[in-house]
Amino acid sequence: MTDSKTKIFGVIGHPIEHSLSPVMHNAVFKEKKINADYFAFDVDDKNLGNAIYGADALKFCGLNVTIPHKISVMKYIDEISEEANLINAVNTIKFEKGIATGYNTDGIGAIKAIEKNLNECLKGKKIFVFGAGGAARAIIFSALLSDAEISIYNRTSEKAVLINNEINEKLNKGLKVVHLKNLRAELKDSDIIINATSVGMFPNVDKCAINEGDIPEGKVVMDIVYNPIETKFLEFAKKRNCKVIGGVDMLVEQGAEALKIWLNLEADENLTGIMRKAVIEKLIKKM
């Protein structure tokens, strides 16, 4: 039962109805009988600023965001760590001591579902990004820390050029942009294909980032859609006999490195389990 010593913690976005993450963090604070509840608040670009300076004078612990106020939020928080500097957008945010610090677990929550999947480490890899957006960047970031390779195609070229540029100044590195006539050939090249974009979501579950056919058999594929559990794109590279890697996963993940900010929960199997199964539950009922 909520009391005046209850920690308070939220996602905030727009619109926010489909997010999963207060059943997957609800159910550990049940599960670790902690004293904690967790809210999701639509909140508009207009009150994008009052709604993080009331949560603060609310006293609340944390809270995460998403789309589409990743980037637009870093003006009215405080602190920024480094990561989230990198990437340039926050998804996570605590509060103590009158102090907002934002930090992002996109990425470090995508490269620990895939070595966790893989058993091994990034370094050296060869990874192909569908997407340019904010998940995308996140996810390049992290897997160029980790020294792999990447290789990035958006239908707007002109985004992924960007990134690159962007890349190049803060890291001192590039990436390959690619370009659609050479699209096979760098699929067929890379050891991990991910859709970084929002193509197969519900309700467009018919939709896929790309044709069946140009998934190279016997690849990594991995999509960041968890709505469907399975999307088209993971069905299709099932058939071309692909290890296949749901977006479950970089939620669970993620989310976890969140319960590590906020209240220093390791995040171990156990409690991604617990988060695990909370949302597949979920999902199920929703399908």
Ligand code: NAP
The other form holds:
Amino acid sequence: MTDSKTKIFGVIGHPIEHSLSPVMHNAVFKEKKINADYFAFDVDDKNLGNAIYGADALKFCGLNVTIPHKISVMKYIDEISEEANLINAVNTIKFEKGIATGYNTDGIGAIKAIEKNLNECLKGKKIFVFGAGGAARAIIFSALLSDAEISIYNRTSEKAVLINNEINEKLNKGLKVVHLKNLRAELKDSDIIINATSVGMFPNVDKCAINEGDIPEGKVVMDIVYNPIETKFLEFAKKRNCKVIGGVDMLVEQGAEALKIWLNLEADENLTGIMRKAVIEKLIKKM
Ligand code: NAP
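Switch from the form predicted alone, shown above, to the form predicted together with the named molecule and output its structure.
Whole complex next, starting from this chain.
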């Protein structure tokens, strides 16, 4: 039951109908008896500013921002966190006392997912990232802030080089940009391998960023794609005796980080358990 005190949250993007965020956040509000509701809003480019100012005027408490607005939304926000500024993308907005503050929880969500699965921090770990899109950028910046070492391979190598240049400039650190001919050796030398491309995402579920035989035995392998729950990449990695981490873990952790920002909720096992259950039920229904 909503009333005049109900806290309003939502996600804006285009398209938005497949978003799992409403089901994930509303499950928390219901279980924890929080008087709040979370909606999905389809917002196109030309209405992005109106949507942000409107949400502020209507006293929304928070918004998530997804494709294609994570960068363009920044010009409508009053303050931006240090991490979101570095990543140059916002996926979470908090409205408070007339001020809209932008955050990025994608990168930290991925880091938390790995650290919780491994029960150790990423400091000094060698992480290999496939991809140089928005999600890869967030993960790379957050992993560097956690003092991990990064190698990156992207189909379009120029994009990987651009990220490296930006990191040199902003953090005075470097990445290893990997060429196809060195891929196998570099994977072997890594502790953690992450697919941060969209390869393998529904409906292209038989695709994988690499051949099964190129996955070294016994590594930690993460796929940030969450639909399907187990991607071809994770299926191959399991056969290669790797420890696997699915995209649902990152989705849940980035959502839990947003709840921490908005409502000061602790991202403990109980909270992430509620979120994971809701997401998995929804994904299974869709399959
Ligand atoms: P994006 O900015 O569009 O980047 C897409 C990346 O995938 C680029 O590196 C692109 O390479 C690569 N790619 C696409 N098709 C490819 C192909 N056929 N072969 C090789 N590389 C290919 O997308 P994004 O926002 O980073 O999202 C990437 C994926 O992560 C999506 O599936 C998204 O759903 C998922 N995601 C998950 C979470 C989570 O919480 N689990 C959060 C954010 C995103 P090029 O540069 O060569 O085009």
